[in-house]
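Given as structure tokens, the chain that follows is alone and in the form predicted alone.
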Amino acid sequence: MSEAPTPLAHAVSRWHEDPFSRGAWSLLRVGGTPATRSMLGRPFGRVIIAGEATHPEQSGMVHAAFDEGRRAAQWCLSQGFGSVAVVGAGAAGIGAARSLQQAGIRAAVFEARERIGGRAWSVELPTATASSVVMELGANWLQQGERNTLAPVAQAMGCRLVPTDFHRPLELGHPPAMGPQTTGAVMAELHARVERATVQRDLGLAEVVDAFLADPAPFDRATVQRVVDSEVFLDTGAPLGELSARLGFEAGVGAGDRWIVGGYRSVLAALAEGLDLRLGTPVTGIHWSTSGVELRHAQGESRADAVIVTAPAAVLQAGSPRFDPPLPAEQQAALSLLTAGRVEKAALVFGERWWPRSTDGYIRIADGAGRISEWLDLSDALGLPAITAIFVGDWAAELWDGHDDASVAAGVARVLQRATESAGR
């Protein structure tokens, strides 16, 4: 294999080790249901938790977080609170604070990072020309078509939106690619087997998948494994044994998904304009009572009538911020039924495009069982050679852990080079 070209510029996520994310989006463990998410988002005292993890139907989505923030704001308004603290300046926090501000309510937003956006993180990278390019290290797409409440905002701003068809990727690597008909048939059979296996009780998804692999007819084992890797594991990044067979891989993408030229930051920055943002101010503790709330943070203490907490579920599970009194038993039980996968992203800019062109920029690369990555080629839309890669699970750990960003970028480029050469491109 020839040496992979060196990126002119790169950026690499570290979501797994980031104390303010602790992984990717939320997923349901065995026994979890949409009601689990609703329970987590149920108000207690003068506190309400909101974010993608509390949306019962559209978890894992930026617009779901935004909508949940607005839901939390409406609850605060219904209670007549005159001042509200918002923990987190991701989509949920921005949605909450904007709704409160529009209603004339004081809302201070406390954000641990020195930027807004949370797990939507747009970075600017230099190119071979005098220009730069904006690429995503977190959330990438406006998903779920007409259900996406941020899509009209992006359209009204005049953002250029580029569609992605996830059903027809350019597939590289081994084992061989599956066509859409085979993929659909295998997934239909998997869902049927899940339904039969979980009539009496929920199971870990791995238990159903393992039984399918042991008795794959009318398919072969390699076909089933490849489809599970690309359609289930790639969309979660979590060990399948941790996930609910019934609901561990919830419906998400595949209908009218588009990415924003210029990144999510353009939309979220516009929505955050004029808000009282306290960046670089992590909240470490929340004391709540029937008379109000008190926040302990890096700058001291703040008081408000109520608080909207938009920290990711995995961060709450780790005990940050610390609640005094502790979270009620119902919310603690809901948190215990959630998990988050390992998903990492690399953004690479080159002097020329040396990888194969796909129909609409979507590429999948397989490198054996359990090792699959997805790529979004931005080159045609941006007019320069740029590509992002998403790795999950153990493959992400192998490339990321113990390596600096430059080494990660080089390793990611080698994966693309190996797949390109194996395809004879």
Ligand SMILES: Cc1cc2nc3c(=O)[nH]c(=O)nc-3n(C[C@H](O)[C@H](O)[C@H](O)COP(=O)(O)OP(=O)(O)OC[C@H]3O[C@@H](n4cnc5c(N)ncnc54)[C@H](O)[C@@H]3O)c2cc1C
Given for the second form:
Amino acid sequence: MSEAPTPLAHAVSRWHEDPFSRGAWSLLRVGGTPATRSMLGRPFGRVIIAGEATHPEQSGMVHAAFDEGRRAAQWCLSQGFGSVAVVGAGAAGIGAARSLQQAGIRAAVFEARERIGGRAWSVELPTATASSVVMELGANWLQQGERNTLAPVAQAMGCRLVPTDFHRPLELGHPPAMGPQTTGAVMAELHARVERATVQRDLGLAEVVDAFLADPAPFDRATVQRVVDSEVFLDTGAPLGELSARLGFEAGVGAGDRWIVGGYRSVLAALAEGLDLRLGTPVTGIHWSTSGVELRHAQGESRADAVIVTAPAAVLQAGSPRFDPPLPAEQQAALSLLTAGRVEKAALVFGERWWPRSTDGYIRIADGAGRISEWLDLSDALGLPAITAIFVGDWAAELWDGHDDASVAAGVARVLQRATESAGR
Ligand SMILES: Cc1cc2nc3c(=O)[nH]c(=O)nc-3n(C[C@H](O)[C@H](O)[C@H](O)COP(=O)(O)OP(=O)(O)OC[C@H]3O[C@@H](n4cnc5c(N)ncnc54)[C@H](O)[C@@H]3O)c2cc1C
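Can you return the structure of this protein in the form predicted in complex with the named molecule rather than the form predicted alone?
Full assembly next; the chain just shown is listed first.
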């Protein structure tokens, strides 16, 4: 095997260990239902939690977070609050603050990081030419077609959107590719089995999958396993034993998804224009009562009539910010039914493209042990050799943990190099 070329530039995510994300996106544990999410988002006192985790149908999405932020703002408006504090400047916080500001309500946004966007994080990398390239370390695609409220915003802003058909990946590695028809049929059967198995009570997703593997007809076991690895595990990054069998499997992801040239940041920065943003201001405590709220943060204390909290569910679970009095039982119960998976990205820029071309720039690499990584090759769309790697679960842990960013980038490039060589390209 030859050495993998060294990237000219790289950027690496650390969502799993980042104290302001603590994982990728929220997932239902066994016993959780869409109502769990609504319960988390129900107002209490003068507080409301909003974000991707509180959307009952479109969780785990940027546009869902934005819509949830707007929902929280509507509640504040309906209560007649004159000033609102917003914790977090991701899509939900921006959606909330923008709606409030448009209605003439003062809304200060307290953001822990030195940037806006949260789990939508676009980075700019140098290239071999004079131009740089914007790549995503978090959210990448506008998904769920017409239900995506940010897609028309991006279009109206004149953003160039590049489609990706997830059903037509270039598959490298082992075992051999599974066509879209087989994949669709296995997933339909899995959903039918979930429906049947969960009539009486919720089960762990692993239980339903194990029963399917034990009795895979009309498919064979290897086919079912491969489809589960690529369609279910890849979409969650969490051990299936932890997850509810009723999990939504990211409905609406597939054909019609588009990524934004210039990144999510171009859309979110435009939406955040003119907002009262306090970057680098982690909120450590929220004291709430029937008369108002008090926030403790790096710069001291702030008071408002109400607060919209958009910190990710996994961050709230870890006790940040601290609520005084504590979160009501309903919200605590809802949080205990959520978890987050591990999904990491590495953005790589090279001097030239040395990996194979795929129709839509979408590549999947299997390692032969049930682990699959996804790759978005930006080269054709941008005319620059740039590729983003997406690793989940154990494979991400193996490549990321204990390694600095340059070693992660090198390790990831090696995976692409080996797959390219074994495909004889
Ligand atoms: C690797 C990856 C890939 C993804 N791919 C896609 C995709 O292709 N398409 C898609 O639609 N979605 C995707 N998602 C999901 C999407 O990014 C999220 O659902 C969405 O961005 C969440 O928005 P949010 O506002 O709810 O939370 P966040 O974006 O996490 O915003 C919360 C904000 O709160 C801040 N914060 C946290 N704690 C505090 C505190 N104590 N004080 C002050 N501020 C605090 C955080 O810094 C953050 O800015 C992806 C996510 C990841 C991680």
